[in-house]
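Below, in structure tokens: the form predicted alone, a single chain.
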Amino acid sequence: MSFEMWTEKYRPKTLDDMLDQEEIVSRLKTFVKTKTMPHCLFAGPPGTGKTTAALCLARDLYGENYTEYFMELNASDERGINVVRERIKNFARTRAIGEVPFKIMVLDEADNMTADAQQALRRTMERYTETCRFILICNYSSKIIEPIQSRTALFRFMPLQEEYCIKWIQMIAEKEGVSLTEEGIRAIIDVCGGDLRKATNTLQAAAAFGGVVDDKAVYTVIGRAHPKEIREMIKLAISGNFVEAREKLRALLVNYGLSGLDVVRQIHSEILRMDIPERVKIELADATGEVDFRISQGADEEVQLSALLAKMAVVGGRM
């Protein structure tokens, strides 16, 4: 198997090669029909194509050598004032040649910028709109500071939908003849929450054992608990078994090494999941929470899953 990151092999090349995002594709459609476009902020959860549309629109605005008109600086890039004032002023200041007037400038991850930074930068896009368009990428809109947002266009990325993320996980592993069973893409589905991308490298990560990926593979590979054993950990604590639930408790977190925050994050959604009364779902739910602030404050991660084990044996005796 070839060790290219798959990410990067199958990501789209073109606006028409875009998953999900219908609304947003057709407004950047319009962008290149009229070979013009405002400043953008692009915002949402990881994952769901911000990074991706930024080069689409460039490569359908300027074709094969849309890098001599194109520049994006990612978080691993230093983003301080210096590099505002030097690095992206140069290339912002200096027009394109050819029928679209104007470069393209990408800020992947915004939100990580310093305040001094993000004033540096308005000052910027102000002073060269004409020969350059900014595309600011970002998780959270609210991190950008409001002059910024007033002088771009917003584009709200949502998570992608669950037949989209299948029929990529599919059409990946077809081609790469990959052996996917039904549990596996449900597996995947479940830990990627509508994010592409951490679909897409989980996929990879699992066919890297050589065996057929089916949701132990899954599991295994991204270091969480299958969420049969936590529901059954669950169901004996609610039931009064106790130091068997502890027993099962322990043996998750010596078997997987998972953190005591990640056994708490498990239980929260498989509680919501199971088939028990909403008064209990709520009493334990909030019960979730408490020992989630208490292990994030620095306390012990077993006596807090214990202690929640606990309050699940005795709520679940009033049942």
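Between two forms, the rigid core is the largest collection of C-alphas that superpose within 1.5 Å. Treat the numbers as computed from the prediction; the structure is a model and nothing was measured. Positions refer to the first chain, counted from 1. What changes on going to the form predicted together with another copy of the chain:
Comparing the forms between these two forms, the C-alpha position of residue 95 differs by 2 angstroms or more, with the core used for superposition. Once both forms are overlaid on the rigid core, the distance between the two CA positions of residue 157 between these two forms is under 2 angstroms. Core-aligned CA deviation for residue 29 between these two forms: 2 Å or greater.
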The other form holds:
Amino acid sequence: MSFEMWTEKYRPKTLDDMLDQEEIVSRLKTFVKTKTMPHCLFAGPPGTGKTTAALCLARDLYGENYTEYFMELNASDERGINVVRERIKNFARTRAIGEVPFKIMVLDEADNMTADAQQALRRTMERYTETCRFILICNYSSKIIEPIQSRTALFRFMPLQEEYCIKWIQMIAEKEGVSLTEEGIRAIIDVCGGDLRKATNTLQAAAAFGGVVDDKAVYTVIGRAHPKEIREMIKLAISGNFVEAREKLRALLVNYGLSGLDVVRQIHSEILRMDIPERVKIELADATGEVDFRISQGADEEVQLSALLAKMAVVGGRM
Amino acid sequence: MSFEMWTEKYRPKTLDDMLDQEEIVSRLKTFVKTKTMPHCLFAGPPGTGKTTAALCLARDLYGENYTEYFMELNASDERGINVVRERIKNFARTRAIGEVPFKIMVLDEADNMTADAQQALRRTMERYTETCRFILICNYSSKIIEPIQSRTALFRFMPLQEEYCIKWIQMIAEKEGVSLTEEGIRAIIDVCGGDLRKATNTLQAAAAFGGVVDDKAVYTVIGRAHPKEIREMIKLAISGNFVEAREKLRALLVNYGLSGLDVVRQIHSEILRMDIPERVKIELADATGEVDFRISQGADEEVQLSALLAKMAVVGGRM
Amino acid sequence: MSFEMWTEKYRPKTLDDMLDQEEIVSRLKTFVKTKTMPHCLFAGPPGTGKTTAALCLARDLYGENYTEYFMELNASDERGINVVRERIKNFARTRAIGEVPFKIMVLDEADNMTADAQQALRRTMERYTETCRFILICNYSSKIIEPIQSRTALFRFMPLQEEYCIKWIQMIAEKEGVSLTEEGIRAIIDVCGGDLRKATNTLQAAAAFGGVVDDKAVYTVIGRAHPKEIREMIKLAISGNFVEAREKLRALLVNYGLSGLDVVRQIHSEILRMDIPERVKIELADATGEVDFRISQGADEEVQLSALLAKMAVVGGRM
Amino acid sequence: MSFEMWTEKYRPKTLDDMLDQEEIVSRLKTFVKTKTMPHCLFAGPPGTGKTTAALCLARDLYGENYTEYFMELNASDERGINVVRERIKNFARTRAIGEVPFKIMVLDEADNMTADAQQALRRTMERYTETCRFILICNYSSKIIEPIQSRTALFRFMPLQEEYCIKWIQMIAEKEGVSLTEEGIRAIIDVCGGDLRKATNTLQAAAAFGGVVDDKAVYTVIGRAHPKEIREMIKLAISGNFVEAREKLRALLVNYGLSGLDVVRQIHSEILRMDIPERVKIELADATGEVDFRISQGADEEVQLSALLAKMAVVGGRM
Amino acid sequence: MSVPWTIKHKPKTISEMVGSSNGNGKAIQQFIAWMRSWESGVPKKKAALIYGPPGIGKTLLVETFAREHGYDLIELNASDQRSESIIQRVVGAASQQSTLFGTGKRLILLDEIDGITGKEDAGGLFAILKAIKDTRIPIVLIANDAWNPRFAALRSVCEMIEMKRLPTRLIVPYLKKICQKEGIEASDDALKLIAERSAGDVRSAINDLQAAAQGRKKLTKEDVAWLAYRDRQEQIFNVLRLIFTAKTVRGAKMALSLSDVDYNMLFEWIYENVPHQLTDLEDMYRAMEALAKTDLYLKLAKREQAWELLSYAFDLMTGGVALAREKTKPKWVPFKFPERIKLMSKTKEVREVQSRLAQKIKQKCHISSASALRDVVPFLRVIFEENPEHAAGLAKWLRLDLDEIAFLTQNNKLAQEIAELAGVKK
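Mind pulling up the form predicted together with another copy of the chain next to the form predicted alone we just looked at?
Every chain and every other molecule in the complex is listed next, the one we just looked at coming first.
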């Protein structure tokens, strides 16, 4: 088994390789054709191909030596806007030589920049607009200040369709010779939603574990309890078996090494899925919110979660 | 697509061009006439013309070469009062040559300066009071220390009237050849209130998105859900359809790329507008506040929003 | 408009100028007369003239060159015992030349010194007692260690009487030719309590606004809503008119250019003054504190203020 | 006469002595054979041999003088990451002399470090990676930040098998000449689960009684080792004796040196076990959760727990 | 003469000191006797520790004695750095050059040893101990609080001399004498007021007298009425009374501005007294809730540097407590000093022992000190209470001292027995 990251190994190289986000890809292709483009804002959830699209665009524009004309900065890494400014300056001040008269600067996680830093960035973008195009990548476009929004073309990346993800994961599994069960793929999708990067990483990690990739392997690798176990714990609690439910909780926290927040969030999703009266769901969703907040603020996981289980016992008793 | 900012392109050039803030403009005009002025404090919400007024004043006073006698410093840019002091010193120590015996120094976002920095600024203002007048711009005059307030003339900028904003946006749309629907303009006003800069930027961003600027385009560009959809979700929850409401929520988060905080804040505005008993509004406003705080502190968005919907269901059930 | 600060212009220069704290001033005067004094401890709330008294005493003792014989150390500036020890030693070891055989060392914010630093100070006071007298200034004498209390004469500065403040403000208004209404002066007192410096600055700022200084001018200049309006809003909320209360809130935010925190803090002070059951006051104060904390932690101002009004409605409903 | 803590006396000295955690031991043995190893993360419940494994590994690698090349730090004891960094620096900067080209630094309770401290640790690990290998020990691997997890080999220690624990305890009893009944050993296992340290300590304390170690002896030890003060405190509170309950609390915090969290956890468990109506249980569990939350926010342990006792007093009075 | 009266009117002889015959007469005689004992060779206790509250003449006694009896005084106090090396240099040297050299007799005074602080004066106390061991001339130590655990070792090698606060009846005549010298005609009730408010602290009484009387020819009760309270408890009782009886929030909050103790200390007073003042359980619970919230606001204000939050804390701490009263009948119950503060200083020594013990376990058992206290100490306690032989073995293995053993047994006699078995030196 090679140690290359599969996300990199199977990352599309050209816009033609990108099979999802069709509308976006077609808009980007016209940039390649006309060798001109505005500043862009790529917004969307993680793992929906934003960085990939930027890379493909660059490669299509500049060919294999694209790295000379293309720079990627992670805004949230670089401490202080001054560093960002300096690095942009150095990159952008020289003109691109070749057919395409501009370079491309990608700023990842731009929504993590403070409003002040974004203001400074805006001025920098203005200054180098002749020689350099910016692609800002973010999760939430609402966190980008309007002066930047107003001079960038917005590309909204949608979460990938489930079928698409499934196909992708199966394709990789096949090429890598991984035996992947039906439950395994369902578990991956369950955990990763439309985040293809996470899905691919999970597959690779589960495969590295050796053996068949089934649901158990996936949940182990990702550090989550199997939904079944969470459901069992909830059922124990609701049926008034508080002590056993708490034992189960301990096992999850300690034996599996799960974090309290993960457990709360899993409890939350399972509650919504379980076959219990809507009224009970409502009450428990409310209680879960409180516990989630407290744990996220540093309260003790066991005390808080066991209080939640106690609550379930009472609510269950009234059912 | 042009890279010029429409906010700049259409910014009034002279006091005569400014059609709003009449009282303020007329007070500023007397400064021009008498060629004398005190230090000033411009306070008011964003996008109400504070910077524009300062620029127009300068141009009217000094003519087209006004930049020789006029300097703008953004307080939140230049960290550290020492930088500010140094730059002010360099600018203010030479006397203006010409009819007007003073220069103008504009300090933007003065309310972002620390109290200590403001104290230092006060002393600097004192020192150069002969050769230089200061215009401090801020959102909240209460954040300016009293010793400065006590020697500046206060100008309070009011949010712009709705009709005025509408006319302005329509004027730009027309000049830029943007086709803007009635719903589009309503959406812009809805989102931007009396902030003309934001409104103009939003128009430009929506136009950059391509196609007709209607309500959908506006909400997409600004990264907000359509209010209608938020209302539907609330109604589902209140009528006890908790699970469906949650699905709606999921769709909003995914399709619009909204952040949890965005959704909470939209829920808040819609609750206040909806046709539900006052008592229910009260309870929901309370719950929304709690959830807003929790999310802003880093609790899980989905869990918290679920909890909010659950609360709505409970309250609705008692209706 | 003059650019001089009225607080400086009217600051007492000599003990004769000090019209408040009569007993203390008269005792200080005998120190001047007899040219001798013990070490002193000045204790009392901020803005009651402790530092002014020390300065006046020094000027009366040494005349205009008093700075040669007088040193002020801000204890919270100079961290560490060694610095304090060193600087005091350097200042105190040389004898004053002139009629008064000792120098004066003022230690401001002495209650901020660590117990260790105070321990080091106690014997220094005794060693240099021939050449140097100490005046320790603090808010709470109880935070000064007993061995030092034992080495000093204690002077307790009382909060200024309202009448005194009123007289002072009227005196300045008269001298500066400001026309100040009865309501205007009440508003200044309301806002500034017994802090004379703040009151003077407020008067100057309101005067700079132009026109008569009445209550409206004072509240506008200080960036506060008129207490009447805050009270109206609270009443609306308590009586269950949540929507109207919110509209009032909006108007306050817009018309006065208030920040959310400003409003919260005004609500807090009005609650305590209103004619509602005392127990309700406590409940509302607690709710207000919660919202204050949330806003200061970055939660949304409008959402939180709505939640606060909602809380009031709930509490009011139980009244 | 020689007595030691039996946990230490019988702690395995070499990897060969370790009879449990077989898979882990065999992986560690290859490190010894190849005289090379990655940074490691040992995660698992208390008393499962994590520290022992690190110690054995060190002895097998370096021989009896292993303490020259091996350092143990407890993250929860060290004040601040800077101290940790400093101590690591001093230890790691000199190269190990001998066959093994690196030293080993063990950081226990690494999950007690804040995320920021862990970030700093990560950089430190990187810097000294040539000369030093880190073994991080924790209960919850989920509390270790992702960048560290990805740079360390994970060893997950499972709770020990019951038979294994039984054998171990019997072996010690035999060697120490303790007569241990069947019921005695069952009681130890019941109470201590898979925590070998606790089991061994319990045996040693029960043996100190001098007689046969049966279940009664074991439960006596457990009863005395767990401060019964907690239960007494709760009883006092519920019977309305608040002042005495508070004194008990003080004694626990001050004399026993228990942390607030220890007390909260035990109170929580006691409440859930108590013979009071379910509704009351939940009310108190809820209140305990709130106290836990507040303490985690920095509130005073005694004050918050006192408020909880006050609540118990009221609840008890109503019962 | 411009020197403060505390210096100007300093006694020249011991007999002029306030309370030299009654009051602190015994202590003064004890000191003189100890000094005299040096005349017939080095005594068993080579150092004396004079202790007591400020302003009662501790330093004065030593200085005056030295002057009266012709001793050279070598002095180190808190304004000097007193690290190990400095004390060694100054004290060590002086204590070695005994009276064999030079003509004068020498006396070493280490004043204000309360002020010897951990970091700046590292090793200072240790150096003093060593100096006492080696000295050939008298060493006098002065402290306010001799029972500070840090001084435990010093106490055992020092002649302990306690001086006390002086009663009003002794202070008044002294003040009167000063007034006579200053040519002031002072009424007895004025002087009594000053003396009372000094709470036995002569120096502060003289300071207050100077502040009030200087420059006057006459001093009446009215002239001193403005003098601020010098403390202490009475004032806090007033504040508490206001808070516990207030009917309105503002009324209760007003008390805060009258308080001369800072809000953290006031909180402790209120927190201590709530259950005693509000005896109805529901009332008490409401008040404790208000205090728990107060505490939360106080801590958040500090953590977030959001000082505006203090204002809400004050509402709850005063008004919240005041309005908690519903069923409790008003009844006079004396206020109690915050036990918690007493306990913290009283148990400082115990807690030190505890943390030393935790360190020792930690090193032997490879666990954190928190875990040592939580997971090992309870079992050790059982063993130490039940089986002295077994305990002795463990004590030896862990190298415990007697204090640590006593901590585990909670029983001094048993601890002695174990210590003997283990061969622990006392």
